[in-house]
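Consider the single chain below, provided in C-alpha cells and representing the form predicted on its own.
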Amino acid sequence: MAEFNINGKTVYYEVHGKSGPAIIILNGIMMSTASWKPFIRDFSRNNVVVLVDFFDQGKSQTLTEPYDHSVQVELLDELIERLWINEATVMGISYGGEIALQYALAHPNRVTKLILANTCARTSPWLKKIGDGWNEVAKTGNGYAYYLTTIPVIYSTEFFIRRAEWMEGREAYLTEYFSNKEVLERLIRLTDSSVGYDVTSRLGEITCPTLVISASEDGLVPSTEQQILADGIKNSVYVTINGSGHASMYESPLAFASLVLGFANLYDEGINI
C-alpha cells in the first residue's frame, strides 16, 4: 500500500507478490482497488500484481474539474515509471480496459500482453446515452435511485435471482456509499470522462498478443461492441463467458481468474499443433 503524486495529485496503488511475471490490474468506474481482495491470494502467488486507483477512484485524489482517459492514462505512466517495470501484462475490465488500451497504443514497448474484460474500443452513442441517464440520476442526490439505475444492468438476471442474499447486502452497502455527494460527482467525472473516447480506427496498431474476455449476458458492453475489439486487434484471442453479466469477475470468479492468470502466464502463445 504505498502513496505518489503527480502534478500535485494523489495517487494511491498496492503491489502484491514478490516475483513472477509483472500484471497491473486496472478498475471499471465503480471499482476501487479494495474491489480485487477476493483474488490477490491467488493472482500474487506467481505473479508481481499491481492495482491502483484512478483519479476519481478509491483513495486516490478526487478531481475538480472534467478531464478526458488522457489524465488516468498519464497516472499509469508515471506509476509504471516509478516502479521501475519495464514490462507487464495490462488487464483492464470496463473503463479500465479502455484506459488500458490506450496506455498500450501510447507504449507499446512496455505492454508484453493486453487482456481486456467486458470492455470496448469505442463509446458508442448507445452507452453514451446510458452514462448521460446515470449522470442525470446521480444529480439528483437520492443514492437509492443511482443503484437501482446502475447496478442491476451489471449483473446477469441469472446471477441476480440466484445470489439474491448477496445482492441485497450489496444494495444497502451501495445505496449508503452512493448517498455521499462526493462520491455521486466523482462517478459524474469518471462517467463524462469517457465521452467521445474512441480508439476503433487504431486497434490495428496494436501488436502484443490480446485476450478479449467477453460476456454471454453483458447487458452493458454488448459482445457485438468486443467482437469489434477481437476483429481489429489482429494477435487476439476471444473468450466468452457464457451465463455472465458485465461484472464477470465477481459473476464466474474461478473462469475469470483461469483465463487471466492463464493467459498471463504463457510462455509461448504461439504454440502449433
Given for the second form:
Number of protein chains: 4
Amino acid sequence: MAEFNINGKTVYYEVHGKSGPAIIILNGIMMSTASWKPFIRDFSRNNVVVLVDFFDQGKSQTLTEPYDHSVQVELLDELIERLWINEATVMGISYGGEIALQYALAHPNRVTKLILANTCARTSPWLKKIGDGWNEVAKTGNGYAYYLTTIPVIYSTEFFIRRAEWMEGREAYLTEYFSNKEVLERLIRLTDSSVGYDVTSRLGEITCPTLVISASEDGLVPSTEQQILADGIKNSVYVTINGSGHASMYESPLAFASLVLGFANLYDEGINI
Amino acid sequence: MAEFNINGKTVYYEVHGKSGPAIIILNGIMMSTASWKPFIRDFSRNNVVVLVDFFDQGKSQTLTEPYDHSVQVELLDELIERLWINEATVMGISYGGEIALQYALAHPNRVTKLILANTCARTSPWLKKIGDGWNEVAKTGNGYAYYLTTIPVIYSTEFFIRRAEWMEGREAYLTEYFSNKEVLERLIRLTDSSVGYDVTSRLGEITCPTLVISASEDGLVPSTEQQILADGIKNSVYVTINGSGHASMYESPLAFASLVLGFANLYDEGINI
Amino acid sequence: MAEFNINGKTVYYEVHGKSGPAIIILNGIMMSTASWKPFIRDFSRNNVVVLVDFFDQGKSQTLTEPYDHSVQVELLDELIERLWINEATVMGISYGGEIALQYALAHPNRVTKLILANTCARTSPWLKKIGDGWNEVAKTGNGYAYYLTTIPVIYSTEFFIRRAEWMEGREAYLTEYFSNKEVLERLIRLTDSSVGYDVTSRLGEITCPTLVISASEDGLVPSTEQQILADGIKNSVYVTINGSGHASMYESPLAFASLVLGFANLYDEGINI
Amino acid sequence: MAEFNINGKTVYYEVHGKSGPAIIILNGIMMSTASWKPFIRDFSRNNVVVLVDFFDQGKSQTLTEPYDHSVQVELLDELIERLWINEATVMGISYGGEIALQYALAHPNRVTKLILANTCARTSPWLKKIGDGWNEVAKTGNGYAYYLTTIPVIYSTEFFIRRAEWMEGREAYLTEYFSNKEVLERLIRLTDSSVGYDVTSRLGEITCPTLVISASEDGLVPSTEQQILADGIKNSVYVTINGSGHASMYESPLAFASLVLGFANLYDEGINI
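Moving on from the form predicted on its own, please list the structure of the form predicted in complex with a further copy of the same chain.
Below is the whole assembly, all chains and molecules, this chain first.
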C-alpha cells in the first residue's frame, strides 16, 4: 500500500485502521505483511495498525550484502519517524520481537508498550547451529529439503494433525517458493543477520510495560529463553499459549490476537492493585 | 449503582462504559463488585461492562437457607434479561467461572464468548475437602484462622514476597471482616453451594469461542482441571499466566485485563487461518 | 528397634538391610518411621537403610519447649556418629529435606549424596502463613478441622479420586489422631520449628551430587521453590514426578523409590560424558 | 564382545555384570552399544546389563533393503531367546523405546518392567516430516548439513552452552562420520523404518510396571507425546528430567542412570501403599 526509501532502498508498509492507539507489527523471519491478512480486520477494529516488510522480506528491498539486525532496527526507526507516530505498542514475533526489543532499547521514548511473542534475547549457541543448518540446506538449492528443515519445526504435533490439509497446502506452496534461488539467498541473509545478537545484559533498561508470550510446544524458542526476558524486564508479564508451537499466531489466532489487542488497548498508566 | 429483585431478593449490579461489546464480569467466591474497582477504567474504555454481586456477596441479598449454583445462574439470567443484553462476553473467575459455564450451557444463544479464569468443571472430591476445611474453620468463628486457611493459598509465593505490605493490609482488613459471624455464614453457604457441581460430561455442548485462563502457581484450581475445560470445549483456546497464583486478576492485572479485553473485542466470526 | 539419648532425650531409629551403601531417610513433618513401612523391603534390598523419628515425631522424645531446626540437625548428627556411618546418602522429604540440607551444610564430609524431595530452601513468607494457619486451627483442638486443613492439600486431585477409599481411611484415622491435644502440641512445635529457616544464600556450599525431586501437583512446595535448589546447588540434577502431589512417596511410590535407590547406588565419582 | 546370526545377518551385543536382575538397553537411532560406555560401570554394579546394536547400527549387520520396526523387534526376540533371559527390565531411549514397547506388546511374559525414555507411541505426521527432512538432507551427501539438521535439535540450549567444548568435539567427529555415504544410507533406512509406527490404540495391553521418562527441553519428542504413554499404560509412572533435551542420558546422566537402575531393582510386586 505504501513505500518509502532509506538510502535508496525501498521499504514496503501498510497502515490499517482509522483511529485508536497505534500498534506496529513486526514479522517473523519467513513472514511478510501478507502473513497478517487474516488478522487485519480484528487488529484494525479499535487501532491503527502498521505492518511492514523488513529488508529481504515481502515487497521491501532485497539486499545483496550480509548485514545484522541494526539495518532492520534502522528501517523501523525511519518508518516510525515518517508516520509521525509518537507513541506505539510495538509487537514482534520471533525475529520481529528481536528487532522490537532492540528498537525499544535504542528509542525508549517511542515505545509505549512492548509485546514479544516467541522471542529470545540472544541467538544462543544452540540457535546459531539451528540457523547454520537452515543455511547449509539452503545452499544445496533443494527447496523441499529447506521446507522440511525449517517449517515443520515451527508447528506443534497437534496442529499438524488438526490442520493436515492446510499443512499440505503450505508444503506445496513453500516447496516451490523455496526452490527459488533468490528467495533462499534472502533467507540465508536474514538468518545470518541474527548471528551475534545478545541483549540479555541490557534487559534491565526496558522500562515500558512488556508482554512476553511463549507457546508451550515451541521447539525453536524454548520457554527457558522467554523466562530470561520475563526475569530481565522488570515491568513485564509473561503468558504461555498452551498447545501451540512457535507459529503461535497461526496455531492459536484467538489467543494471540486477544493478547496483542488487549495489551495494546490498556491505558498506559497500568492497573494499580 | 443499581438493583433489582428476584422473588423479593435484592441483586446489586453496576454498569460501566457507554458503548462497545458487553462484558459481564462474575466474581470469585470471596469477591464482590468492589473487587473490580482497579479494572473499571480499562474495562469500560471500549466496552459496556456489567459487574454483579451474587447472592451472599457484597451488596446483594444475604440468603439464609442452603442453596446450590442454580440460584446464582438464575440471578445471572434475570440480570441479563433486564439489561436487554442480547449478546455478551461472559467472564467469570473461579466461582464466577463455574456460574458462567452453567449459564452458557443453559442459555447458549445469549453467550457470544466465554472466558473462564482459574475455573474448574467440577467440585472434585479434593476441592470438596478443601471447602469442607474452610467451613469447619469458619464454624469456630475464628476470623484469623479463617483468613490463614483461605487467603494465602490463593496467592503465589512470589506475590507474597513482592507485595508484602499489600498482603499485610489484606490480612488486617480480612481478619476483621472474617470475624463477623454473618460474613462467615455467608461464606459457608457460598462454599457449600459448589458441592455436587460437575459439568465435565457436558463440556461438548459449549460451542461459542471460549478462552480458558490458568495461572502457573494456582494451588486451588490446578492446571490439570483447566486442561479438562480446554480438552472438553472444542472451540477453546487455553492460556497460562506464568508466575501467578489463583487470584490472577490481582497478581498479574495487565495479563488478566489484556486477555479479557482482547478476547471480548474480537469479531465473533473468529479468525480463519 | 533401637534408641539412644541426647541430653537425656530419647531418639528412636531403625536400621534395615545388611549391606550396601547407607541411606538415611528423613521424615516429612507429619510422618514417622512407621510411614516408610511399605518401602522397607525395596529400600533394604541392596542398601543399609536408617529410619529415624525426629523429636516430636513417632517414638522419639516429645519436647515441651519451642525449638528450631537445629535440634533436629543435632539429633541427626548424633545418630550418624553413633552408627559409625562414615558416608551416606541422606534423603529427606519436605521437613526432612530441610534438615538434610542443613546437615549437609554443617557436615559436608559425611554426606556422600543428597536427595531433596518436595523440599524448599526457605520457609517463605507464604509458607510461614500456611504453617500459621495449621497452628491456629490446631489451637482450636478440632481434629477434623486440622485434618481438613493439613492433609488434602498434600495430595493431588487425581490421587484423591484414584485412591478414594484409602483417603477415607486416612481421614478416619487421622481425625482421631489429631483430636489428641498432645499430638496437636507436637505438630505446632514442629511447624513452628521451621520459622526463620532460610539457606538460599548458602546453596553454593553444597558440593556433593544432589538429586532434587519435585512433584507436578505439589501445592505446598511449588516447583519454583525447587528450581531455587536446582539453580543454587551446582552439582544437582532436577527431576519432576508428574501427576503427583506433595506426598510424592505415597502418590507415586515406584517413581519415588526408583529415584532414591538409583541415585544412592551410583558410584560416587559420577558419570563422565 | 559377542555376536549371533539371524537368517545369516550378524547381531552384535555385549553383556556386562555378573549377577542381579537383567536390564536390556536399546539404543536411540543414531546411537550404538559404544554410546553407553560411560554408564557400564554403574549399570553393571548390581545388574546384568545387555547392550545390543540394532540392524544398521554399530557393529550389527548393515541391511540393504528398506524395512520397518518389525525386523528390530525380531532381533530383540532372538537375542533374549539366546541369552536364556526369562525376565528382564527392557529400557529403550527414543527409537529403542519404540522397539521396547512393541516387544512388550508381542512378548508380555518376557518383560518384567518397561522403561521408555524420550519415546513416543507413534510416528506422528509431524515426526514423519522431521524424519523426511533428515533423509532429504542425507540424500545430498552433505555430512555437515546432516549434522546440523539432526544433532543440535536433540540437545538443550543450556547443554550447548555448558558443554560447548564437548559439542565441538561431537561436531567434528560426527560431521566426518556423516560424510560417509554408507553411514547416511544406514540412517536413511533406520529413519524410514519408523514410518507407519503407531501403537497408541494398544497401550492398554501393557500391564507390566512401566516408567515413562521425558525431558523438559526435548524438542523431538514433546511431553504431550509422552503423556499419551503415561495415560495409556495403566501401570505406569511418569517422570520428567528438568533442563534436559532429547539426549537425556548424556545431558543428565545421574538422573537418567538413577531412574533406570532404581526402577530395574525394585521388587516386581510393586510397592503397596
